[in-house]
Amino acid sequence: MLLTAPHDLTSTFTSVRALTETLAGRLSPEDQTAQSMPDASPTKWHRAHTSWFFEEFLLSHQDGYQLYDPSYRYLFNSYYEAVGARHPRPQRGLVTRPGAVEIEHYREYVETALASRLEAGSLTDRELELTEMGCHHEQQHQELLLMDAKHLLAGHPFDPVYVNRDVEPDVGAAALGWRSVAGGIVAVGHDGNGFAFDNEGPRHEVLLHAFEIADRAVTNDDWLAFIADDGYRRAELWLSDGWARVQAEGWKAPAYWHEQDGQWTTFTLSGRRPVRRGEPVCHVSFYEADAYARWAGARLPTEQEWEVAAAGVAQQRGQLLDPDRCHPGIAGSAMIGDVWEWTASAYLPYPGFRPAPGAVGEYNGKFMCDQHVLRGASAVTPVGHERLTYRNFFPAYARWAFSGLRLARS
C-alpha cells in the first residue's frame, strides 16, 4: 500500500537524490572509486547502485525506456539473484570505468526518466510503492556511503577531513540512571502506519518479564574505565568468537581510536579529534558490546525490550544526519539517534513473516542468519528514515557502522 501521496513522492524522490549527490560531492573521483575492504563499497558504486534500483525495478519495464548502459545491470546489481549475474562485491573498487562523472550522467538520466513519469501520473500503484521503497533504499545507502567513506579515509596516514567542524569542548554526560519497564504481553513490530521494510512486521505479541534499562547510552568515559580495567585483556568477559577476534586483530579500543602519550583520539569525518567523554561510544562490535555489558554487571536488551522501552520515552531524537556534522552529540535520554544500539537478539523473522514475491523479496529475508539486530538510528541516518521499529543488522564482528550500546538488567 502506498503511504506517500504521489505529489509528495515526487518531492521526496528529488530531495533524496539530491542529498546523495551532496554527500558524494565532498569526495574526489579518486575517493569515490577506492574500496577499503570487502565489506565496504566505493562511493561511486553506491551512487550507481541506487540508480540501478530504480532503473531495474521500475523503468526497465516501462514502454519506450532504453537502458542507459546494459552492462550496468551486471556492474551495479548488489545481491539480487533473480535479476542475474553480478560483479563480485570484493572487487567493486577495481571497476574504474565508468568513472564518477559518467555515474553522474547515469543518475541524471534515471532521475529525469522517473521524475517525468511521476509528474505524468503514469505509474501504477505497485510502481509507486516501489518508488517509495527505492527512496528509503537510497537513504540506507546514504548512511552506508558515509560509513564506507569514513573507513576509507581512516586508512590515510594524514587523517583527511571530509567535513569541517569546530572542535567541541570535552564535556561529560549525565550520570547513568535506570528506568523500570513493566513486564507483560506486549505488541511489537510495525503497525502499518507509515513506511516500513518488510522485516519490521508483522506486528505480534511477545511476553516480557519486568526489566530495567539505562537512561542513556554507554559513553566514551564509561568505555575508558573498561579499557583501564583491562577489559580487552580479560578472556572471561568475552564470548569465545569475540575473544578470538580480539586476539587475531589486536583490538585494544573501539575502531578508529588511537592512544599516544596517554591521550586517546578517534578518527572522525572531520579528521582526528580528542575522544570526548560524554559522547556515546561508537564503532564497537557486538562482541565488544556484550563484553562491556558483562563487565558492567548488566546485559544487552533484547530487541523487543528495546522497542517497548523506547516507546515509553518522549519521542525526541538524538543527533541524526546533518551533512555539516556527521558525528554523534552528547549522550542523552533519546533512544533514537547518535548511535545504533546493539541488542542481544539474533536477526530472525518475526512470526508470520513472508518475503515479498519476486526479486524485491530478496531485500531482507535472505540475510536472516548470523546477524545481530541493532535498534535506534545514528548520526549518519538521514532525517525521516528513522523509526521505532527499524531493525538494522550486522555481523557480530562489524565495527565500521556507527554502533554503540545501552545496558539492561533483569
Contents of the next structure:
4 protein chains.
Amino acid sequence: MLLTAPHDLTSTFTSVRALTETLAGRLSPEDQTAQSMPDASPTKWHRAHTSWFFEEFLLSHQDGYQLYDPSYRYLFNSYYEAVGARHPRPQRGLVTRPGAVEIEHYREYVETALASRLEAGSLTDRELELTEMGCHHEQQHQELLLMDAKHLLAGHPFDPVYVNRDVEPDVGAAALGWRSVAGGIVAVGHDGNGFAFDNEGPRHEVLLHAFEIADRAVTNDDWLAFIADDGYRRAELWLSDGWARVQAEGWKAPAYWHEQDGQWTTFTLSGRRPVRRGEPVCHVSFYEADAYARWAGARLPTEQEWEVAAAGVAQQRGQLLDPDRCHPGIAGSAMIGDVWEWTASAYLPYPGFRPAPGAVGEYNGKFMCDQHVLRGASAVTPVGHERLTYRNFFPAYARWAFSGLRLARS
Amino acid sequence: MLLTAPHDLTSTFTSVRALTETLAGRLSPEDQTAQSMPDASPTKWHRAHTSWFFEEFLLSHQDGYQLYDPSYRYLFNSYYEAVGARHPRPQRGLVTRPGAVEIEHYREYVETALASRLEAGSLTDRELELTEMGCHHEQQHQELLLMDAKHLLAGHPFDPVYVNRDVEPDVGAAALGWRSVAGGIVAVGHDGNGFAFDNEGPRHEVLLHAFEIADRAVTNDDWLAFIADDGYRRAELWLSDGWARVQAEGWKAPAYWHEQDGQWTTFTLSGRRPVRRGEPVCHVSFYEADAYARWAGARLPTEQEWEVAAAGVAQQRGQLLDPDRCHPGIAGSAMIGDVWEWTASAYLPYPGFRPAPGAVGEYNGKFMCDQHVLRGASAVTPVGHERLTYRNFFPAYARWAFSGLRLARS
Amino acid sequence: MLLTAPHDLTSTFTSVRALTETLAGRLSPEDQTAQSMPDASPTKWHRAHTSWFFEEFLLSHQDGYQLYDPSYRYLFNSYYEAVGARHPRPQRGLVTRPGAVEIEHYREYVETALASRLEAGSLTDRELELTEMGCHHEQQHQELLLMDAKHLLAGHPFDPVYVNRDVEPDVGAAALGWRSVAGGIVAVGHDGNGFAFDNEGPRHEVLLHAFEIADRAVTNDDWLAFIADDGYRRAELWLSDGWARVQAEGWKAPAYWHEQDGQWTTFTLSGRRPVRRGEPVCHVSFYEADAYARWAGARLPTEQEWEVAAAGVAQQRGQLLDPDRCHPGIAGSAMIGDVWEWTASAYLPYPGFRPAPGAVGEYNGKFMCDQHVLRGASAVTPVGHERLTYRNFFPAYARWAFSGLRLARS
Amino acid sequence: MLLTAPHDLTSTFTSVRALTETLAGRLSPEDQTAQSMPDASPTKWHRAHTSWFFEEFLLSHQDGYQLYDPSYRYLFNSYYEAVGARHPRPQRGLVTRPGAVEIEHYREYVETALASRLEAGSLTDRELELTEMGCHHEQQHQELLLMDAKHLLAGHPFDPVYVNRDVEPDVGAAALGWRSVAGGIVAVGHDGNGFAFDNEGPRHEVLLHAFEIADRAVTNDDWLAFIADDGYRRAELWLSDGWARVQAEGWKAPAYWHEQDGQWTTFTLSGRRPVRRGEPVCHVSFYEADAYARWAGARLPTEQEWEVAAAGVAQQRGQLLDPDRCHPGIAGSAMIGDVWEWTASAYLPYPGFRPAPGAVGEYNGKFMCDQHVLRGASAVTPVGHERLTYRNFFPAYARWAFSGLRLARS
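To complete the pair, please output the form predicted together with another copy of the chain; the form predicted on its own was given just before.
Below: every chain and molecule of the assembly, starting with the one above.
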C-alpha cells in the first residue's frame, strides 16, 4: 500500500537527498573518508550507500537503467547477503576511491534517474513504496552520518568544529515528577497507517501492569550526582557485563565527557563545551542507563510502557535535527527528541512478525539478538523520521548514539 | 520461609554432597585441574567453590567457626563482588594448589561443620534457607561439572571415556505432532511454595496469544535433514550474529559432531558414538536453534509459552541425571529432561523482580543481559533440581550445555 | 662537518621538497588520508612529518621563527620520545584535519622559512648538517610514501592506477652466474666522506671468508619454479616463525601476486599487470627470501659480503625512482636499484656505534632489534639517496617494501 | 663420531633419566598438568616428550620395538614437522590424559628398552650418538621444567614452595672490576671434540677488536640503583620495542620482583624471599639487559667476545643445578653458572653451519631468527650440560629463563 501521495513523494525524495548533502557538505573530503571504528562508516560511504539502496532495490529492475558503476554493488552494499559479496565493513575507511566528488556524481545520477521516473508516473505501487522506504532509509543514515562524524572528530586531539554555534548558558531542568499510567490490556506497535519499518508491527495486545514514569529525561545534573556518589565505582549497581566494561575501558563518565580541575566538558559537534546541567544526559550505554536507574531506586521502562506513556503526552516533540544545532536542548516534557531513551526491552520480534521477502527483508529482522531497544528520537534525528512506534536498537555497550534514559517504577 | 523440613534438609545436604564426589571421582587429579575455556571451570574448582558457598554465606558467621584456609576466600569466590577480590576466572586452571586431595579435606571439613549444626538444630530459619539454597547451588554445579568435563575431554585428540556405557541401537523418534494451547491471561513464574531461585519469580500475569507447540524435541534425524538442505550454508536462515559465528568458527553441525565417510558421530561422556536418530539434538547454540526453526517454517516458543505448555503435559520428566549414563534418551513426550530447550525469550527480570540483599543477591540478577532463556532440564541435571519454572540461561553462541530445542508456531 | 656546499644544499632542498609534492600530487585528498595498516602512514602525514622534521630540529631554534601550528608538534612527531607526546601511530589515518590543502600551506611555510635562511647564509654548520639530514630524511619518506600508497591501493577491490604506464613485454633475464669474492680482512661501513646515516658507521674491519655471489637478483621466473616445486608447502625449507606466518596468512606467492587460470598477475602502481619473468622478484619477506635460498641450495649473503661484492661491480646502479615508472626493470648486473636485497644479517650496531646526542639520535639506534638488513636500493628509492653502505631494515615478515634477494654460497 | 664411551653412556643415560624424575617428583599431578603460558609446557609433557625423543629418533627404528602408544607420536612431538602432525602447543595443558602415573610407565618402558640395547651393545654408532644427544636434550628440558614450574607457581596468589631452603643472609658482591681482552683473529665455536649441539659449530675465525669485560655479573644491588635512577621510566635508555613492552606490561623491576613498603622480594622456587644484594640479577629480558648497559655507560658483549673472555677465566663454574637449591649464589668470578648472560648477538648460523639431515635437523637451525644469544649457564642448568661454546637463545622479551647480564666496553 502506498502511503504517501506520489507528488509528496517526489518532494520528500528531493528534500531528503538534499539534506544528506547539506550535512555532508560541512565535512572535507578527508573527513568523509575516515572510519573511526568498525561500528561507524565514512561519510562518503553513507552518501553512496543510500544511493545504492535506490539503485539496487528499485532502479536496477527498470528497463533501460544502466548501473552507474557495477563495482558499487560490491562497495556499497552494507549487509544484504542476498545481494551478494560486499566489501568488509571494518575496511570501509580504506576505500579512498571513488572520492567525494565522484560520489556526488553518483548521487546525481541516481537522483536524476529516479526523479524522472517519479515525475513520469511510471513506477508501480511497490516501487513507490520502495522509494518511500529508501527515503526513510536515507534519513536513518543521516543520523548515523552525524553520529559517526561526531565520533571521528571527537577522536581528534584538538576538538574540531563541525558547525559553529554560540555557547549557551548553563540552565537547570525542572524538578523531576512522576506520571502514573494504569495497567490493563493495551495495543502497541504500528497499525499500518502511514509508513513504518517492518519491525514496528504487527500491532498487538499486551498486558501491562500499572506503573509510573518520569516526566522528563535524566539530566546531566542528575548524572553528576551519580558520579559524585561513586556510581562508576560501585559494582553492586551494575550488570556483570557492564561492570566488566567499566573496568576494561576505564569509564568514569558518559562518552565525550572530560574533567579538568573539577569542571566537566563534553565534545559536541560545535567543539568542546561545558556540560550544561539541564540537558538530558547523552552518550551513555545501556549498561550505564541500567546502573543509573538502579542507583536511583527505579528502573528503565519497557518499550511497551514507554509507548503507552508517550501516547499520552500532549506535546510530544522536543529537539529534532536542526543542521545548525545538532545538539539536544534542555530536558522538557516531550518524549520524542533530544535523546533516544534506553528501555528495559531486548530487541525481539513482535508476535507475528514476518520480514519482507527478498533482500530488503534483511533490513531489521536479522539483528534481533542481543540488542536493546531505544525509543523516542534525538537531536540528530531528521524531522519526519520520528515516530511513536519507532524501535531503535543498539548493543548494550554502545555510546556513540545520542542516547539517554528516562526512569520508571512500579 | 524454610521450605524443607530440617530433617529432610540434612538428608538432602548429605546426598547432594556425596553426588558431587561421585561425579568427580571418575576424573583424575589431572582431569580435575584443567580449564578448557574461560566459560568452563576445573572440576576441583567446582568441588571447592560449592563448599566455599556454604562457608562464606553461612558458616563464617557462626560462633567458633574457623575458616579452613583464609586464602580460599580469594581462590574460590566465583563472581561475588561484595565478597571481595577473587582469582581471575580465565586462570582457574593454573591454580594447581590446593590439589584434589586437599580439596577433599576441605569438603569434609565444611560438611562436618554444617552437618553438626544441622543435627544440633542450632541454625536460624535464614540459615536453613541458605543451606537449602547451597544444596541447589551445588546441584547446579554438578551439571556444570559434567558439561565442563565433557568439553575438556572432547578436546583430547583420542576421545577418552568418562563413564563406560554400552552402545545403544539406532532408533528413531515418533513423528512430530503439534499441540494447541489457547491464549488468554495466564500466570507464570514460581508461586513461592517450595524452593526456587529468585529469578523464577515473582509469579505474574501475562497475555498469551494462542499457539501450537511440538509434542517432542527436534531430533538428530530432523537435524540431519537441516544439514542436508544446506542449513549451515544459507545466510537467509540465520541471525546476523549467528551467520558471522558460523563462518568464523566453521560450524557445519552441532558441537562434538564429526563426519567421516558420510557417517556422523558425536562425542559423549562415554566416548565417541554414532549419532542416534531419535535422540533430541544436543549441543546446539541459540543461533542454530533459531535458524533451524526458521528453516522449518516455525519458531521457538517464548519462555511463557513453554511454561504454560509444559504445565499441561501429563508425564513431564524424561531423562535426568543418571551418573552411569549422562546422556539423553530417545525424544518422547516429556518436556523436562534430556536436553534444555532454547526459547525465543531474552533473559530479563520478571516484573517486580528484586534480588536478595547482600552478596547472595548477585546470584542471578546481574546476568540479565544478552543471555537467552532455556527451559526444561537435561540428562545431566540432577534429579530434584528440575522445575517447571526453572530459568536456565546462556549466551547465544554457547554450545557446551546439553541444549536443544522444540518448535512452536502461531 | 658540512658535507654539501651551501649552494648545492639550497638546490637539493628545493628539489627534494618539490619531488614529494609531485609524488603526492597523484593521490587525491581521500587517498592521502587513509592508513592501510599500522606499519604504513597516510600520504599527507608523510608530507607533514617531513616538514615537521625541519621545523622541530632546526627552525624552532631560530630567532623569530613562529611555529606554524603548535599542535603539529603532537600530530607529526613520528617516534621521538625526547620531543614529547605524540599521536598514536595506528590512528594516523583518523586525523582528517589538517587536510591536504592545509598541509600544502604548512609545507610552503616551512620551506620559505628555511630557504630564506639558507639564502641569507645565516645557518651554522650544525644547522646546515641538519638541513642536509632533513633532505635525506625526506627522501626516505618519499620511498615510504610510495610503498604505503601501493599497499593502500592494492587493498582496493578494483585495482586503481597511481601512474599510467604501458604494459611491457614479457622478457627473461640472463642466466644466473656466480662471482667469486676472496676472503680476508676488509673494511666495511661508511668512511665519513659525504653524507651517511649514523647507522652506516663507523667504518671498521671484519674478517670475511671467501664466498661466491650471484651476478643478478632472483627473478620472477626463478620464483615461479619455487612455487611450482611446492616451496610454500614444504616446512623443511622454512624458519619456524616463517612457516607459522605462511600458514596463518595463507601465503602462496609474493605480496600482491594473484593467480587466475594459471596466469600470475601482480599489483603495480600502474594497476594489475602480468608477472614479467625477467624482473627481480619483489615484495617478498625475509622468511620467503631465506626459504628460497635454502631451496636453491644457497644462502643469503651477509651485509658485509654484500657490501664488499657490490664495491666490485662496475655498473652499480639499476632502476631507481622514476616518478613515471615506480617499478623495477629487468634484472641486470647492477646491485643498487630495482629491489632491496634481504641479507642474512640482523640489524645490529656496528662496533663503536654511538647515536647522535639529543632527539635526533633516536633516528636509527633504537630500532636495532629483531630487524633484518636489506642492501641496495629499489625502483622507488629517489636518485641520490642510494649508497653502497646504506643499511635499510625491516621486520622479517614485512612485504610491502620493494624487497627481493640475491643468492650467495661458500 | 661417538663421543662418550658406551659404558659411560649407559651410566649417563640412567642418571639423566633419574634426575628428571627427581625434579618432577616434587610436583603434584595437578602441578604437572598445567601450562602457564604458550611458551611454557607442563611438567608431565616434558617427562613424556624427552621419552618420545628416544622413541621417535632411535627405538622406533629398532627391530621388534613396539611403540608404547601410537597416539604419543602426536601428543609429544614438540615441533618436528618432518615427524608429522602434533598437538597444538598452546593446548598442552588441556591434555590431562595420559596422567602423571601413566607417563611414569611410559618413561620406564622407554628406559628399559633403551637400557637393554645399550647393555647388549647392539646399537650402531649413529644410534649411540643419538642416545647421547637424547641425554643432552633431556638435560635441556630439565632446565625448562624448572623454569616452567617456577613460572606456574609464581602465578599462584599465595607463593607456594617447590623445595624448602633456609633463608640466606643479605650479602653484597665484590666491587665490579674490568678485565682487558686483546683483539685479533680468534677462533670461536665448538671444535668437535666431545658433544655439542649443531648450532655451536663449525669452529671458525673472527676478527675481534680489543675490549674490556666486567669481572662479575650485574647484581641485584646494581639493579636497585638502576631502578632508583628511574631506569624503567626513561625512554632514552631503551630500544623502541623494549620501551613499548615496558609500558604495555607495566614493568618496574625484573620478573617475580615485588615491592612492598620499600622492601623488594622475589619469588624463588623456595617461595617468596627478600632480594639479596650480591646475587646476579635474574629474570630480566634482553630489553632490560640492553637498557641497563646503556644506563651504565657500557654495552653487552657479543657472543664471540664472551666466549673468548670466558676461555681465559681460571675458575669457570659457579652455581649449577643443585636440586635442593635451584637458585643462583652470590656473583663471583665464574662466567658459567648462576645466570645465563644476554649477549649483544642475534642468534644466527655460524659460517658454514649445516643442520643434520632428517627431522633431528630441526633441533636448532629453524629458530635462528629474531632470537638473542645467552651464554654461560644458570643455577638450574644440570651439571654436565654447561659448555663454553653453548649457545642458548630466547626472544628479547623473555624473562622466565634464569637470565642476567655482564657488561662490556670498548
